[in-house]
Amino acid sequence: MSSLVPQGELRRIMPAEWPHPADFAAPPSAAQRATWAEADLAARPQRLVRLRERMAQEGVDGYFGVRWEHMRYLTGLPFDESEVTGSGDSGKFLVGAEQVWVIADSRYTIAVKHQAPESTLFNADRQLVDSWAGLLATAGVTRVAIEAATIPHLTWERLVAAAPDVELVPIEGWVEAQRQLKEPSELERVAAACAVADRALATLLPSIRPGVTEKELALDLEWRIRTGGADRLAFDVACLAGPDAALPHGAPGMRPLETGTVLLFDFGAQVEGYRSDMTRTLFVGEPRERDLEVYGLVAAAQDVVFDRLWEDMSAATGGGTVPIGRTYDALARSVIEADGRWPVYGHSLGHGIGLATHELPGLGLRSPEEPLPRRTVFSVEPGIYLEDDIGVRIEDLVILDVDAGRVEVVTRFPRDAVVVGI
């Protein structure tokens, strides 16, 4: 099945076409949020599985491992990006051959006994490097896999300094790479996610006119989101107007939106732990011609990828690979250099995404040389941009399931050019 639609001539949507918020999913119910647990807690035990064959294959009896969202993918620990700064040590893990130590201080213990039931805690009052010693011995582990790019040097150092019979080893990109193949319910709370920013970025339509600031309206979006089946944002929102929105990264400001300009919005809602990402490009007032054909460039190179995205997915179907992510890039590209009026992005055509907002798979002209996973999820999200004048990108989150004859935009919310203000 497929559910990508060519855009073909590109449309202006006014207000009494505006998407509606019933055209989207409603948020998910306490039940499905149960369901989704426990297909965490069935699952764990086989990550354990493919994380342990790693271990083996390269000769390490203990993998040490820093990073939240492998910590959460793991174990069931709930950690992110906001609880990390003050967590201190507590939230790092050790797996063993048969063991799972989480390691936590008084502030965590509970948190650990009730949603990581099937790892040890391991007690971790003092310093790490305190109790470094302690926990190998305890685990028994003499050669360690660290997950280094994210272990300062000076904290090396006093790890082997800690327990010095004990080998480290730094990897990089174990867990990364076993994350990028999404399970099913993963998938479900990805387009969850996606159904909570559709709906809110719906309600705001009659609250965006000018005068009204970046700031305001950031604050607005965020609100909508975090009430409307979030648990909370994937990342701060960026509300973009005029020449603002040519800061693919820019953060809201006390800008007042103007009649004849752009304003550009990229934000996601979190649920049950999964991201979502989208971008839109709306019009504030009867759009400039040149800024619609500025959109239309880019809805033509987004709509080149998922054309290709159909394609490739039908010949892998039938036993073909699936190409590179670079490749797709690459193609969005071309649209945008053929037309030559304007710059082509600078940044990847797109990247995975799941517990953290930026994950594996890559697309983009530094990825990995190596096919897409069979079933997984990332952004495609071509832009043009012109420096003090304007700034365009659409964003939509895209289902690959190869196995399953998938491919399927899961942000709904429409990609033709929605007027307001007006």
Second form
Number of protein chains: 2
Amino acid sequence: MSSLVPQGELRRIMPAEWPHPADFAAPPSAAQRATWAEADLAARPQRLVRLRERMAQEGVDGYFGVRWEHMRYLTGLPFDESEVTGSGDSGKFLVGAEQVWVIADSRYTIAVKHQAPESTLFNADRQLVDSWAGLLATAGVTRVAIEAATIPHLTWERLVAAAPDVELVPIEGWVEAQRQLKEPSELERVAAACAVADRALATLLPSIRPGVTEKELALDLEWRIRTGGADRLAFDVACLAGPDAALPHGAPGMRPLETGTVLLFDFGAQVEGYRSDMTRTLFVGEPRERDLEVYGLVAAAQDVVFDRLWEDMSAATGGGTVPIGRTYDALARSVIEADGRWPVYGHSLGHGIGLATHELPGLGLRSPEEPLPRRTVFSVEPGIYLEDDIGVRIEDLVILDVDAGRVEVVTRFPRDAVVVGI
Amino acid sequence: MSSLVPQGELRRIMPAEWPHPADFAAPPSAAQRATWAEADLAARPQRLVRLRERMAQEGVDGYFGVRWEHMRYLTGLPFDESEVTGSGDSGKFLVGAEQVWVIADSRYTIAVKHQAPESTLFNADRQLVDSWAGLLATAGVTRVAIEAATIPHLTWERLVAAAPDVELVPIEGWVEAQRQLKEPSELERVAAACAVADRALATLLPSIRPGVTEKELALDLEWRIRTGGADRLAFDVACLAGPDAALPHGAPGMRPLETGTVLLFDFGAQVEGYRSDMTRTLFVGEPRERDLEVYGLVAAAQDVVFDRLWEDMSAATGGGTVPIGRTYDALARSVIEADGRWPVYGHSLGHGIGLATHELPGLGLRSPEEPLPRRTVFSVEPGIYLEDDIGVRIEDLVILDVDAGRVEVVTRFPRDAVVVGI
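The form predicted in complex with another copy of the chain, contrasted with the form predicted alone above:
Following is the full complex, with the preceding chain placed first.
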């Protein structure tokens, strides 16, 4: 049985005690990567079985998908956000009773053959709408579910006109719901991505000196992530100093770093398509007492959530119900509100992560009232933002596996008050 | 009057004659960047006048935009592809008779105030659909054009339901059509992005050695672009060696570079939101005669296009008609077909570029039958791809300004046969 990382008193971590890159797992080997590819290959038939069960429940005989995450999950073709612009109809897919067709123009045909070997290539060098009726006839589909939260309205109207006898059923969330329940090899890849990110930040610490800019540090950290085992970033690195850290969506700027303030990094890696997401707020120079108190309160809010997760998991392991995600958000808020000195964060406490950086489950005030999946991974990221002053956020990823009795913080970089730039 | 870069015999450029970084324009200064920001500020009212003229022609009193390029062009808020995932409804915008509203949740309100100062912030911390009727009422809009090729079908249906008395008019291409006619300061930024890319490739040449991988070279070139004056990449660097270069959409791989083959780079920079796009195919080691012949034919196809552009511009300067883009694609193909030894490229000859990497005008076989804009910038990128053997593509950006008598290749890196790795 795994347990939480130890949560002690808030300590200052001076340079002599800084985490060392070797504290974190090494980047995955080629053999490990091959094992994951095999696990995906073995899992895809079952993923399709579950989707077809849903299709049968809802009375459709086809599923037309347009989101790259779903296509990758169900077929193996490794698209991500960077393929959305410019790929045209390539990467859209149709699930029928027996087969899956992946639409691809000539640029992608070799990739489909190699990386989506169980799927059938449907060549669409012209616009998909011209082949739509033929595709549906080939697949024997007469009533097709379509991912309506993503497909453009104009495309929808053109598909309606191209096959007037086929009924289009707007749906959303079917594959999202399935993807939040993670397979063990998916969790391994998220943990591997966490280790790449942890290690990259550890190697960066000596470079954080007064005078360097947010932008230089963001680029430096990105480089360490991408040459340290990541296939890509999960998202653009946020590096925000002092008052900038109070902006929940600031971009790194050209202002030189000053001593006596905080420095917030929010960043993540991708390993074989799976992502990490972490935030650390460091102290540049000797921390101010008030800043340490803000930091301590954010850490306390996170602790309370970790403790409750552990209790709830223990209660649920024997077949009990897992609580809904929004209860943890309410819990973290209550810690900051009870203290009363500073405003509570305006965002959500956390989000699921996997092939996409943000996915189900949601741990926000307005998340659906559904229990957390029994095996999943999500962020816990409370924060306190004092406008024109400072911002503090601490974000860790937690793996929850109720039936294995596991609640594990897989972000391993210390959560103590790390002091840099002195 | 500017003219084309000189097109001579195909020469081999050995290391002693390699282009030097100082051959290319220096990265733009802060003063230059400020000038461009002022030019945008001054241009935006006129951009809106043109959109409102179109709205009046089409009988709508509102325009609801969902594409980040259009929002940036009309309001100044600097979104790009990286904001599409995760920004929710933020960045959508409504143009009314007098005002422009930019929708933003709390993460973006400060950015809207600073960077889109002429627009009105419309706060949407909850879902836009809940405030849709109120927004339209505030704006006095009763018949609204919507970018239907981008807005999701489900969103469309929800907007219909949220304000049943308002008529939604599906449209596409209005702002795209306007954006292809470039302002002088837009062309300056594209040219500045070209210089950043040219210079980055020039600094990379000594690092291209047998044994390094495509992936290492792609990352190395990316770094030189991003630390050499670019705000971002225009798109992921393609670096493809030998047979990989025959894949029009390959991703850089782990195979070590070998001598006696070609190495294709397709890459671009962003400078203040405007982009470059260039392809160079280098020779690793002593070029094979056959490869040089392929290269020479691709270069010849490009030359014929450049020459014809010059003739056509001269004929059009006095008020004549500018030819349609697809005629140049047909012309380039005819050169490769007339030679008869190798297959003609399967993609388009070229595309417009600006805030987006691919935009109007199109120079492809299936591009619309419309004359090129009188002041615009586009790529000219013929190629020859021999499967499992080699690929050669040469891509330059060309500025066309008919009324100024200008046809200028703004990609300055030599187009001769550059030999590396020896």
